[in-house]
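The data below hold one chain only, encoded as structure tokens and taken in the form predicted on its own.
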Amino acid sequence: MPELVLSHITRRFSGHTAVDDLSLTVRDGEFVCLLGPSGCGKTTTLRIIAGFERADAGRLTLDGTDITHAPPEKRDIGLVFQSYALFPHKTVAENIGFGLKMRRRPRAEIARAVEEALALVRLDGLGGRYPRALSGGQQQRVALARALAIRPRLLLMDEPLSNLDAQLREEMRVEIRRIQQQLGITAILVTHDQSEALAMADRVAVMAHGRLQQMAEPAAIYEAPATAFVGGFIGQVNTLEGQVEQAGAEGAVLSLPGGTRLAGQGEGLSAGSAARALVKQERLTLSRTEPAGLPNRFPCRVTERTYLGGSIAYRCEAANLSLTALLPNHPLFERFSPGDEGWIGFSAADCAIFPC
């Protein structure tokens, strides 16, 4: 039986619909990320699952039990907040054991659970310290240990890494995933960070305007977006708008302003209708000679060059188009400077066309 099922969940605030007829299933032992821009409804969804918000419509079940109207303390859910929410006047051990103490567990059981939780998050020996004596990464580990000490059926995390610097975020991604897999616990993480979601999740649920746009494995979200929103939101993308010239099972041709034609792939397209082509920046080639075998290739002039460390972004003007190619910073790839001329191109398979 699925671990968590949301069926047609809707939540409105003063005429604004924050969550709109949302249905999704989180499987037993699965790690799911709710991903989307600010205001898309992901945090409200998490709060509804936790019981802090009441849905105006819809139903939630956990392990087959209806929890739609159950209070938070009856849902057996562990929570990790963006702000950590540690008690500054309590020691690390007291913070971790707080939930068990509220459940009136025996002292020996609490002490044992605290030690196990400290070991799980690799903070052995720090139980006597206070939060102020810990680094941000250590405080986040304490917050995670506290949520896990009660052995919840479901772990919810709301932007848990947003207050950490880049290096710590990467380290904590690995740690949280390791702990989740070690325990086999079902987990849901809310984030607006694409790399975080793609790196951590078994499946990613992309939301926009309170609605679920697509829920799939990370590779499918990135490689095969189901909607124009997902295609444009995930990754760094070139967006081109025009009119469908022809469409069929073999692909589609899009006519752009100025007479430029693009070959791509898309469904639900009809000749004469408006459409949008999306091409990931790293799927473009940039060369000094005309590339063979690419249906979409145009002579171009480099107008901007942005050094990004591991990659270099080249802004190019080509056939009335403005395109960005993101190339690896590697000796095997040609280097260009503003003013240089060359050829930019991409395959039809890398050009996703969606109806406008």
Ligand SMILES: Nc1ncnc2c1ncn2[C@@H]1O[C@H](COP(=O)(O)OP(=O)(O)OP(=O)(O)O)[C@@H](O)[C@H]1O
Second form
Amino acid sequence: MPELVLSHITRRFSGHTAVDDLSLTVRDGEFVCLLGPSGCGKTTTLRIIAGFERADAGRLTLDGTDITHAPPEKRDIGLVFQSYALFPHKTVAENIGFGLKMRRRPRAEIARAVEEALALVRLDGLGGRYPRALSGGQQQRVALARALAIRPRLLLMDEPLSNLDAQLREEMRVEIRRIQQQLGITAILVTHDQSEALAMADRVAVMAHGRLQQMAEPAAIYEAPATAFVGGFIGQVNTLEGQVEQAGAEGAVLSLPGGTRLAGQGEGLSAGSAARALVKQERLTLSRTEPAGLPNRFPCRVTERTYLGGSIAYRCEAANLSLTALLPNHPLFERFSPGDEGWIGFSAADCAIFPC
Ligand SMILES: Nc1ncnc2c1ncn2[C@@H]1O[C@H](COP(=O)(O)OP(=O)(O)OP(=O)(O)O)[C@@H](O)[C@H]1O
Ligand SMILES: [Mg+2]
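Got the form predicted on its own; any chance of the form predicted in complex with the named molecule too?
Every chain and every other molecule in the complex is listed next, the one we just looked at coming first.
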């Protein structure tokens, strides 16, 4: 049985629709990341699931039970926020045990649950400390332990890693994933960081303007975006606008201003209509000789080189095109400098065309 089902959830704030007819299912034991730009309705969606915000329309079920109108404390949900929100005057153990104390559980049971939760987040022995005596990463672990101590059916996390530095964030990604799998708990994590979503999720739900754009496994989100929004939002992308010259099952041809033609692939395209081609930067080749096998290949001049450590971004000007190619920083790949002449190319499969 699916664990959490959102059906046509809508929430408006004084005329502005924050969540717009959102339907999605989070399966039992699944880790879903809700990903989208600032203001797209992620937090509002999470608050509706938690019961802190009401939906103007739609239905919410958890394990087959309608919880649309259930108060937050009856939903059996654990919550973690960006700000940790720990009680500063309570010890770590008191913070973690708080939810159980509110539920009037026996003291011995609370003590045992606190020990278990501390071990789970690898903070054994720190129960007597106060939050101010912990690092940011440790505080976030306490927040996670507190959410898990009540053994919720569902774990909701809103940007839990955004206050941590880059290295700690990567460590905590792995930690949260390990804990979620160890407990087999169903979890939703809200983020606007695409690499976080791709790295952590079983499935990613991409939102824009309150609407669900696509919900799929990370590789499908990245390799086969369902909408131009998803294609442009995920990864580093070249965007080229033009007019569909030809469209069919075998592929599409996009004609760009200035007469350049691109071979690509897309659905729902009709000849003569405006369309947008998206090509991920790392799918472009840059070479000194003509890449004969590629249908899209143009002589170009390198105008800019940006050293990124693991990769190098080359901005290139071709006839009427400006394209960026991201090449691995590896001895097998040719190096270019601004002013160098070369060829830039990409396959039709890597050129996704969407109607405008
Ligand atoms: N209580 C409220 N009253 C009025 N408008 C609100 C309220 N809460 C959210 N909004 C609006 O709803 C929209 C969605 O907000 P929400 O906080 O869900 O976005 P978000 O995706 O979480 O963004 P961020 O990544 O910045 O946290 C925004 O336009 C926001 O201003
Ligand atoms: Mg938010």
